[in-house]
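The form predicted on its own is given below as one chain in structure tokens.
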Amino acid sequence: MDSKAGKFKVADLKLADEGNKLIEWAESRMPVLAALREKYKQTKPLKGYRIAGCLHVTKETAVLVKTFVDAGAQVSWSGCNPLSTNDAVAAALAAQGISIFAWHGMNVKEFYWCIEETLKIHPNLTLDDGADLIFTIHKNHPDFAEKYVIGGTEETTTGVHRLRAMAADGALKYPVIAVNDAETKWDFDNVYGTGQSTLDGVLRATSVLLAGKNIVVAGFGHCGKGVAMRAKGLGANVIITEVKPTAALKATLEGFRVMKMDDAAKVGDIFITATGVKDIIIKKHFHVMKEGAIVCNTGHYDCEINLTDLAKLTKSKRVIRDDNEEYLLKNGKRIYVLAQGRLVNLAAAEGHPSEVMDMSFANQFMSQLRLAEVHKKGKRLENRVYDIPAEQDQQIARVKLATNGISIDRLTPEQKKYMDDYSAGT
């Protein structure tokens, strides 16, 4: 289907009005991105650049897309997870002329079809959350890296990890900026965004009381830490499972119980995986779980909970409420899986709050701008994964503080001199 200048495929274009209201709400809570839009809408530094994006289609993502368009870019977009698209937001973007291919509930074949559709603009910039777009280019269109693509950005931990592995192998065909690794991204989006939105998804799908429950959080990285903090704040007894000794020690000193999943499986009421690794919960764990245990995932891919193993133990299955499937096991116990094992914070809720995505997406915008500026100078970055500049982190944080009415101190020239004076003693 066509809409103004854009081709699209969405669930229902009639949802556009509802989507516009959601986008307006997000815009009112994303002042950093609003400032960037205001700054660059006249000069249009991205004019002539084509951006293919593969990122959760939420109201916050729509604000980012509109900022790119106002800065002059041509944009083509798809969702980065089959269950994370807000159909009303997708409809609103399509109605505004954005080429978008996304709807809630697509299957795997449709998911990759959508990515292929975005590539028909022959992008020279890519934007990813999970690196499926980058992987598709490398697998199906390796010539694009030479003919068109000058660089890309990656939003999430799992994607950055895999891209660094590609770069180390010499397999990465164009430079990528690791937006995820920005301090103003993973110390806020991953911690506070994931923590709040994950429990929001659990509550929407179950409406259970969290206070007093044994909540098992697999992984104590930034995301797992955020989930554990929020669960603790709601009165839950939090148990952490980990493979990294330092992470397990941090969890212990934060007051959480730490144990192996083999042991946690026997006592947990709610299980939340946040590792980015497959087979965190497998057959032996399902077998010993309590009657009525609730299992969900907040990692990017749906492989952390081995649903194939669960199916082998299952007598019957039914949808008990939205985003909540009841598995009746052959041993008579019931286990509830939320959001089909996909990101519960996006599939069963709305994803991270606008206030934290404001900083993450400001980093996305500025990183895409950086790639374009390098290109305009006739240069090209090496084919590896880059961190964002430290000054960009501080700039974004300073603007965010200012929009919250917060002022902070600055070092005096004498203090700066003292910090660098290695001859100063006691």
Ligand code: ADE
Second form
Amino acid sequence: MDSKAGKFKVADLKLADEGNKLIEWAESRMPVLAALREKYKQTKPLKGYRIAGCLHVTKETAVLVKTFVDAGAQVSWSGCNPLSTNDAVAAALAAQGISIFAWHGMNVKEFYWCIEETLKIHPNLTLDDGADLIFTIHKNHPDFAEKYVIGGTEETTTGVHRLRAMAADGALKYPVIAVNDAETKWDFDNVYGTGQSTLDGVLRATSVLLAGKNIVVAGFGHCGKGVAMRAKGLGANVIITEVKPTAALKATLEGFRVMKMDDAAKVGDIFITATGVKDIIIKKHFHVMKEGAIVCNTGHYDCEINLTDLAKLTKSKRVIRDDNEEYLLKNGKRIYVLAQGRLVNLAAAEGHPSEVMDMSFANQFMSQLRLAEVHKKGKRLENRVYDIPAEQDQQIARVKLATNGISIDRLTPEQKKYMDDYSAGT
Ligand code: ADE
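Output the structure of the form predicted in complex with adenine (ADE); the preceding block shows the form predicted on its own.
Zooming out: every chain and molecule, the one shown earlier first.
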């Protein structure tokens, strides 16, 4: 379907008014992005650039998309997870003339169809969350890398990890900026964003009391740490499972119990996977779980909880409430799986709050701009994964502080000199 300029496929265009209000709500909590929008709306530095994006269609993403459009870009968008699209937001974007292909509850075939549709603009910039768009270009349109694409950005830990592996193998066909690795992204979005939104998803899908429950968090990376901290704050007994010795040690010093999943499986009331690795909860774990155990995932892909294994142990299943399926096992116990093992924070709730996405998306915007600026100078970055410049982090954090009405001290010239003075001792 066409609306104004853009082609789109969304669930229901009539939801656009509702979506506009959600976007307005997010906008008022995203001052860093608003400042960038104000700065670039006259000069339009992205004019002539075509951005294909594959990232959760949320109210916060809509603010990012509108910022790109105001800076002159042509945008074509799909969601990066079959269950994370907010249909009202997708409708609002479509009604504003954005090319968007996204609806809640699509199947995997439709997911890749949507990505292919976004590629019809022949993007020269790509934006990913989980690298599915980049992988699709590499697999189905390898010529795009030479013909059109000057670079891309990647939002998430899992995506960056895979892209680094691809670059190490010499298989990456264009440069990618690792937005995830910006301090103003991972240290806020991954920790506080995931911490809050994951528990938000668990509560919306279950409404259980968290205080006093044994909550098993698999993975004590930034996301797992955020979930564990917030669960502890709500009175849960948090148990961590890990494979990395230093991460496990940190968890113990934070006061969490650390054990193997084989042991945690027997005592957990709620399981939350946050590892980025497959097969964290498998047959032998389901087999020993307590009656009524609740299982969910907040990692990017839906492979952390092995639902094929669970199906083999299951006699029957039914939807007990939204985003919550009851599996009745052959051994008589019931296990509840939230959001089909997909990202519980986006499928059952609204993803991270606008305040943290403000910084993540400011990094996205500035990174896309960086790729365009390099291109305008007639240059091209190498085909590898690039970090965010350190000054970009400080700039974003400074604006964020200012918009919160907080000013901080600055080093005096004497203090700077003192820091560098290697002849000064005790
Ligand atoms: N990832 C996690 N939370 C998100 C949000 N609110 N919008 C887009 N991507 C997200």
